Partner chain sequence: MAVGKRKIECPLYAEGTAVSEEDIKTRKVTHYEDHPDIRYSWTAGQAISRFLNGLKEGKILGVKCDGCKRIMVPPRMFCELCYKPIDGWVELKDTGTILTYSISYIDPDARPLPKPIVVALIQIDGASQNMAIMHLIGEIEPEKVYVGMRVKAVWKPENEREGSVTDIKYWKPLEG
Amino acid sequence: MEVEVIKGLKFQKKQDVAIVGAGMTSFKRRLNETGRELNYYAVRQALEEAGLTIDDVEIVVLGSAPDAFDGVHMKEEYLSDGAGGFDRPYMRYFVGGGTAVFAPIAGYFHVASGLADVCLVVCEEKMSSCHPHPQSAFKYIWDFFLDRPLKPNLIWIFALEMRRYMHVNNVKHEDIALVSVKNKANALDHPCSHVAEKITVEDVLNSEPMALPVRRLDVSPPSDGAAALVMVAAHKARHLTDEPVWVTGVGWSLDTTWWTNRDLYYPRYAAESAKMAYKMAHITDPRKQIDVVEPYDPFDYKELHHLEGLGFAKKGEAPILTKEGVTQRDGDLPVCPSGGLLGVGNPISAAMGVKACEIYWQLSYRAGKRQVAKEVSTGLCQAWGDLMQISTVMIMSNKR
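For the form predicted alone, pop in the coordinates of just this one chain.
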């Protein structure tokens, strides 16, 4: 590690950070395993892919959503042994759904700063433990005076956002449904998928209404699962692989919780987080410089919404990309080649498996049947959480 001296003070210079291994469990209702066991399965796979053992890990970063899902207070302690957190520095991060990318951002911080040369990032979610439904975990997040008298739930608040997006941009539900058709079909090639299937636009439009315009096939299912990444300093990466995937940019943004004070047709939080990551990665034209994208897609409209916020399409024009096949796995800009949350499943923070892990696998050409048709060198993953509020972005490249 190089050391820089400024006015008598010593500072370690920033290290380049590479990802050298990833792992994930299948996403489904897993009543037979605890969250600790799910962590272990994902960690074992990631370490094997990296050619390391748990003894090589210096720091562990855990990402996991509300304690209510597991029904255990301070569940980072409960999950620590399965995540490899015993007898080494260990910390938990939680920023709602945004954890799926913020946890690897935190791992990047630890390695880039020189605090560790090998960091293990683990994300877990055991949603089936929450009864009567995982939605009940969010029962008490609402503002007492503005929100709670309305007796809201997340589905109908997101239905308001979807309706506003459709209205302002004159987007038809049929065009949005194409995203669900695409992602569920992509997930047929993912060994960990929860709800992969061949469906049609008509299937989406005729599925059970949740809170109109949102219907059942517009929404990703709650799932159980875990995912892991191994992040290392450059000098370690050279000994582990000839083809590391480098983290070149990170960004995050937190908008106001007052969703009533924002025009919901455009995700300003996504635009701000992307701006930060693009500056760090020297991206000036994402549509031309980024080859594969995994935006957060818990609803089909959110893939379109986020593509616009991330700068891959002008406002209201992301549906055109889907309709013209640009976002297909063999298209010019493959989007959610994993199958995304809509097809693989949505275990909140463990969605890292179909966001950060998937981009790593695509750039290292380890995605198997999911590998996109075009040659890829740069990819972006993004996650979203809370009340249309937070966005986290990571950019990776297989070229240093």
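Predicted model only: the values in this text are computed from it and were never measured. Positions refer to the first chain, counted from 1. Just so we're on the same page, rigid core means the largest C-alpha set that superposes within 1.5 Å between forms. What changes on going to the form predicted in complex with its partner chain:
After superposition on the rigid core, the Cα atom of residue 30 is displaced by 2 Å or more between the two forms.
Condition change, the form predicted alone to the form predicted in complex with its partner chain:
Below you will find a single chain and nothing else.
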């Protein structure tokens, strides 16, 4: 057995892991369905695509963001029935927005380790329960003594990061706005999308100021939604499909929570998480070896920031890729072909539906109108969260 090591990590596995089914609900500002009902919808679809029933599931992973949004403590218990969590090992994983890829990473462990052959991964978010706006729950993310007395809004941290990125790399707002234009247009082809629309760079630059440089159209909307994935061992995958998608690498990394002590222009956490996943997946040149990418895009500048951290562009050069159309669906490196969080919506952990699920659908050629033009064999999805300093990465391939 081949063993790779990064600072003492041994990438040994008992069996290869394939994804054979995925599902997601509509993403909307407010859905009437409860979180349990949304989970049920997403799981039923994923099982249908996989050709399995709930009785085939051996273990369940749940991903969900702070309880404060739902206003119910230990919401993994509340959500368990819709997630298929009864009478089998069930556990919740949570790293803020990073959960959208961390939950599938947890599912990967369960199968790769040999603990289970069939793992169901479910992510749910119901942000509308905290009303009129979930921002009121977000304010409790800030440090009690250092930040809260200044009466901050969560957007501040992103505005400060965006300005620093623009300043150090000499990037203009109009170059960043192109990301929002692209992703919202891509989302027009996604049946579940919340804020898909044809907009222009001028629309973004003239939209309502929130915390400059951040304006309304630079930001993804809070959404309700759920998503699910079915991950199975190689010997199971053979019986289920001729088109399995294999998980070839996973990685995650956390930077310091002393966030005012980091130079915000570059996401070091993203680079570290990618390094781990690349080592595992034998990727040495991501720009050449990876065909399609779903980086976390809750803000337009974050897609660029993350592309640079993940090694798809040099520092400050991701805006050039965007400007040249390389990141369009028919480009050489399609980025956020789903429409991403900016276009389909941002139900924190359930963003798995446009990150891990989308890369799976792209690599199995099931993305319909969203299918990228080029031939694809390897894809990467990434999510970001906690106090803006965790990155989670998964690499998939349709070749074993």
